[in-house]
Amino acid sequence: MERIVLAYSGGLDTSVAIPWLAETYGAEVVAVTMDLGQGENLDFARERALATGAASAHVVDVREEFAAGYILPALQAGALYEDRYPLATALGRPLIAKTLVEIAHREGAGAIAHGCTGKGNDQVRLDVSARALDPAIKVYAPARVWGMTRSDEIEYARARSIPVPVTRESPYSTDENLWGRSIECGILEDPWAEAPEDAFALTRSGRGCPDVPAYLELAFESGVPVAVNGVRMPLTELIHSVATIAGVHGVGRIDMVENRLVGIKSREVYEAPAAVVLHAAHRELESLVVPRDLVRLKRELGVRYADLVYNGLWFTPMRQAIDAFVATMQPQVTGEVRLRLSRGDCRVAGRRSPFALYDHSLATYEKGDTFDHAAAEGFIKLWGLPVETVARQSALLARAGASAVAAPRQATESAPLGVAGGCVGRCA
């Protein structure tokens, strides 16, 4: 008999997955469910799946994992999609797809499910990470091929007495883990329509948002982020922290539409806040200690990452390129970064490292500037040589070509009576 694990979310897509695999492929199925820092209880998990059919369940928690090896070098690279998604969802599938893998080497499985339906970014996320794992693993999508709706689904579970998950209905698609939560459907597919606030849960809108802005001071070492307001913290606990924070003064809320990797534009819907805020602050400390055009190289290598991640292609020789190529830059991303967080808005107030390459010295224009002004004359003239070169040969050229024009208008004027226009003679 086949096994297939299936990434078992516990709602009703996968629930009702459980059955629809056994009884189409005569397979035993395996649930896993995965924290990735989705503020759930997922000890319902395992039970539900059980209940529904599963052979076994799973619970895993991979948020050391998430955090470490999947959020921490997307911040690095500067990776936002489309200069604006921090790619929450996007992140979390190849870490899915990677623990269905293992644990279908270890139950002895030749095959993974997943619930994406046919026309999201997902299901090529996890299709094509499971394959770059295991190239000869089969991936089942049970919602991309069954054709059921949310209604044929409820009526599918009833009749074979599977308990449905009773959960309260909502007008929107949500997924959420501990980089950001994505909002879509409903009125949110109206790209006029602004989104309500009922789409919100991780920050406050502008009215309900403190008086008295926030000011955030976190440090890192070696690109790393380690400490708030002066108190040290784990990975996981940092980011929980700052999203806690910059929820409060209302950062975090990007509303965008993009393009997907099917070929349509979305209208998406993102909360952020941790994501938001540490992104402006990694780059801000960057662009205190690395040289200009690293720092140029670099970003261009972010839109890269972005497009990587967003596109399904984590495990990938390029993809562990780039990281490389960032990793020789952040020994010197140490330092503090202070941002001012009011009504949404998320300002760099101040920054400093003992590797910055702004010299106090040189910049000031006050005493104790030691600029060599006397310098800036022959540096200019040297810089400025070619455009010098071009103009002068600019002016020659325009000389030139006068000439050149005048000289067939002077020989017309003088030409003897009779010929004009090519005619000797008499013309008719």
Contents of the next structure:
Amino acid sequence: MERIVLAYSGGLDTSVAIPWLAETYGAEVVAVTMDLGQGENLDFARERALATGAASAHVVDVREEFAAGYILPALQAGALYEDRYPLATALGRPLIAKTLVEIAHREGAGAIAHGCTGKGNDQVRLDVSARALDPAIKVYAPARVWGMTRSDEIEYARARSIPVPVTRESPYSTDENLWGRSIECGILEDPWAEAPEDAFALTRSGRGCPDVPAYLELAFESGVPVAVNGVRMPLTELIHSVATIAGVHGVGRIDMVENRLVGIKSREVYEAPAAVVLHAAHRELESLVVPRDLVRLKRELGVRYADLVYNGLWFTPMRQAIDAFVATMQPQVTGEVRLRLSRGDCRVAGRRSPFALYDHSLATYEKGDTFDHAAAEGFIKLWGLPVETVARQSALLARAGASAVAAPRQATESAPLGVAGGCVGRCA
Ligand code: ARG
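Right, the form predicted alone is done; let's see the coordinates for the form predicted together with arginine.
To see the whole picture, the full complex is given below, headed by that same chain.
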């Protein structure tokens, strides 16, 4: 009998997927529920999966692996899709695929399955990641093929006496993990309509925020955030605690129209309080300690990194290569960043590092200035030399142009190539 390892959330789609996969493929379904820090109690999921007909059911806590192996590299790479989306959902998918494939191997299953529909990016990320890890594995996506509406699904479950999950139907489709929350559908499909307050769960609205701003001091060691306001904590806990403080101050709301891989522009709303703060802090520290050209190059690669994460290409040599590049400059990214959080706004107030390339004696306008002012003169002379050369030529060009207008015939006769030939003034 075929075995299928299904990513099981406990919701209606994946609950219906259990009997559907079993009946359609004559298979035994192994349900796997993963804790990526979505802040839900997942104990119910195992029971429900078994009650719905799963042959076995597992709940796996992957929070630490998610933080260390997925969130951290994306943070260090500065990966913000289309400048803004910190990729919470997108980063979770390769880990979900990896966990499914590992369990499939352990359980002797030849296939995995997930609840994605055919319109989003998540199906691409899961399918491609699974095939990267095991090119022979089969991937089933029942919701992509069964063509059932929500009420068809309820009907399907009732007909089989399967418990229908009694979730209050939300007007939105959401996905949440440790790095943030994605909100889609409902009124949000109108890009002109402001996101209503009930779309948000992790961040307060500006009006509900405390009057007094909060100062947050984040310490980094070799590119890893290690302490908040002087208190050291493991990464998962740190992300959680930054999210709590930032959320109270309304920081981390993102509202954008983004380009999906499948060719659609879609309006997306995100809440990513920890990601917004940590990206701002990490980037700031890097500006302090990384040389100019390297910062520029890194920012370019950060764009590529965000694209590849978004597009489901996590398990690729390209991602590994950018990781290796980013790793070369993380040892210096050690120090502290102080941020001011106030009514949805997150601003850097200060930064310091033992590896700072900022040198007060070079930067100061006060006493103790060691900058060689006299050297500036020669430097500027050579720096401006090409500009000066162009300026001289332009003056000549303008004069030649003026006389060509004044006596066009004569100009063409005496200089057959003319201005159009590119030879003006002294030609070789
Ligand atoms: N637009 C985001 C992305 O592509 C969020 C997707 C949300 N997924 C979901 N199943 N609700 O990463």
